[in-house]
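The chain below stands alone and is given in structure tokens; this is the form predicted alone.
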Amino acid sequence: MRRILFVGAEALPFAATGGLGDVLGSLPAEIQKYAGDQVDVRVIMPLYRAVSDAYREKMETIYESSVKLSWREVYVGIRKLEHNGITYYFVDNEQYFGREGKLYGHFDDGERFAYFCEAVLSCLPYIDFIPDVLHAHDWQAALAVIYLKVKYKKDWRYGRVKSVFTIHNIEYQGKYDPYILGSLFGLGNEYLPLMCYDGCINLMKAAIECCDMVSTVSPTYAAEIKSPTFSHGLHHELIKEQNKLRGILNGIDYDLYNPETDPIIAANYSAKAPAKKAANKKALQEALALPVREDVPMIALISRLVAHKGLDLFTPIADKLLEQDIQLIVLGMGDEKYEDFMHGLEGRHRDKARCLVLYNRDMSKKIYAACDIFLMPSKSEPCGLSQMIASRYGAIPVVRETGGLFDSIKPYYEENGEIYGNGFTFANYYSGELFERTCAAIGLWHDKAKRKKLVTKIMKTDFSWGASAQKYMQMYDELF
């Protein structure tokens, strides 16, 4: 039996910002569930104050004591959970991890995850669980990777273990001051070379160098951030360490994304039974005060409201776009000058705009629900999984061709009456790409025929975990 833990920041539902958390939420369960008895798959992250305690009611303290890192000495317990067939421990620490609100961004972000870091490697032989395969996920991860590699695998029960660091989001590196590499990382000036790249120390480009194994989440982000357009400056490393790099696209957990039985949307439908899907366009339409129309397509934009996010390619289109008989919403947060553009937006078009300036997983369901089309003009995008959710629940994606976009979204076309593709793509950076695409989904949902045809197709597309999780069973085989 293969044991394979992941160490990450975040994992579903007990605390999660984003696409990090629905991925150690899902996959591993996917992994298990496709190799069975062959794997043990469990997961370890930080015990924050956001987890609920209905889940900490249940959790049971397997381990106590404490980790000494650099000139600290701090307490570390491990707690346990068993949850829909996987074993997940959490790393108990209030001074790290008991902090009301985000889960990053705090100022001693470089201290609290080499803390995880250390106490997750230290606690291994205490908790009888020392995996064949440690899959770290992004630069808060990084130093399992790089600790195993310099400072525990002089340990004969770590000699054995392999590594996979996964790049969820490359422009997250983890850079530090070189200076403060032995009192915040506890190594000494012996692994300058190895920790720092450009200047400065990265966690990222260590991982990348220390661990077996490279992954990203998608082919063709794999491809992507081996040049400087791409990398935010790792091109050279990882063109150095390319014979390692693999691109294994994420999918979606299709029990939590499911039309037919998710309980927060107004009416469920499915794919064979798509009419009720109507009733969720009505429902969101009554929320927000919008006039409540069946034969009006429904735009929606559910982003960052970020540059990288295509924001600089829809704001300049939006004002148009909306000369047309269409309803937008977009559902978001960011930086404050396109949040402010949405509010004078809605402004601007009260009867036919909602711009809800704000994060709210359930809403995000509602809106994927309601909506006809679906945006997502990206800059760059590892994989995505908006428009995976999008798709599940019938939206037509218009999607620009990068990273996991271009793997999941292929351009529609009618040949010999047959339907091809999956929604509507374009391949330059440039607004007026994103109109035309926009333009020729509004126009193809306004024929009811091809749209009901080419819906159906979009709805069954497969954007499942299970192709990809024998892609990872395949990439860990390759490591022995």
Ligand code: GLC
Second form
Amino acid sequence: MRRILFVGAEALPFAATGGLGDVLGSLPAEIQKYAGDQVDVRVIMPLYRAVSDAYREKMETIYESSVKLSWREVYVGIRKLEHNGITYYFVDNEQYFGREGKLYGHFDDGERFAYFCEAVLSCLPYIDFIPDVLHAHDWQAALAVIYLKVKYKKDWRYGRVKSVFTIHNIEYQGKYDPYILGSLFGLGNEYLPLMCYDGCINLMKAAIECCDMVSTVSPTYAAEIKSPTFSHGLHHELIKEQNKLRGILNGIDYDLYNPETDPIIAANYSAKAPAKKAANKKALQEALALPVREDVPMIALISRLVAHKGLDLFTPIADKLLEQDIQLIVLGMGDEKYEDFMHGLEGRHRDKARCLVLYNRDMSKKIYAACDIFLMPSKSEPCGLSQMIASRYGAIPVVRETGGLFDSIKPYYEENGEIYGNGFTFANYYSGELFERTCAAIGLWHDKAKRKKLVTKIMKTDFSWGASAQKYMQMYDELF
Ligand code: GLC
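For comparison with the form predicted alone, provide the form predicted in complex with ligand GLC.
Then the entire complex follows, led off by the chain already shown.
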């Protein structure tokens, strides 16, 4: 039996800020389901304050000790919980993870996640789970791969552990001042060449070098990050290591995102019986005090309001789009300039637009269920889950052809009465193309027969994890 340990900063339903939480909350169970008793997949993450008491009460403390990180000696507690058929471990330390508010983005994140990674590696013999594969996700878990290679492999108990490092977004690399290599990360100056890149400590770069396999979350992104346009400086590194680079498209959790059973939305519906989708639109129009009309297309944008999500394409065309008979719903927070723009946009179009500058998972589901067209004009997108969720809820995606968007949404066209593709796509980073494709989607929506055909097809497109779980197993097999 192959033992796999996922190491990452967030996992649903315990604590999450974005797509990483979705993936770590669903992929382990999917691999387990696919490979059955050939595999034992477990997950380890920090025990944040945000993890609810309902889960905490069910946890069992299985290990308590301390770890040494440079000159610090700090408490570590490991709590264990079985959830959805998967064993989850939580690293408990009040000082680092017991804080109110955001999961990360704190001044001492470098120290917090160095501690987390050291705690993960040091506890393995005592929790009786030395994995065959340590599968670390994003920069917060990069040091687990690095410490394994440079420190722990010398211990016979860790000698056979292989490592995989998955990049969910290459933009966030974990960069620090080289002066803190010893005092914070506990590594001697002989590791400067490994740890440093472009004058900074770069945790992602070092993990790419140390791991046995590096993967990212779509085949197209795996190719893109070898070029300077997408790599945020790491293309040389990825070209050097390309033999061990893989791209596997994410899926979505089909139980969590299921319009047929979702308890959050106003009315349940399915690809076979889509009529009740309209009740969700009506409920949202009422809740947001928009005119209640079935005959107006509702367009949604649910996104972090940051540049790489394509906000610079959306903002110049938003007013022009709203000259048409449409409704627009925006949900998300981010950079102040975009948040301000959204407030202004709503102010100028009180009868048509609602811009909710907040993030709320339940609200996002209500919008997916209500909207007809979903915009995702990302400048870069490692995978993107929203286009898949929108599709499952019957909204027509309009996306830019990049990363996982390119791999999951194919352009719609019709030939001899047959329809092809599952959305509207455009190639260039140009707001005119976003405008034109959105108008094309609006045009199609007004043609009831065509709309019905396309929406049914979109809702039936398979974005479940099945095929990808198999690819993860194949990748693990390649390591042995
Ligand atoms: C990151 C990426 C997103 C991806 C998610 C899960 O949030 O930006 O594209 O879907 O990770 O892998």
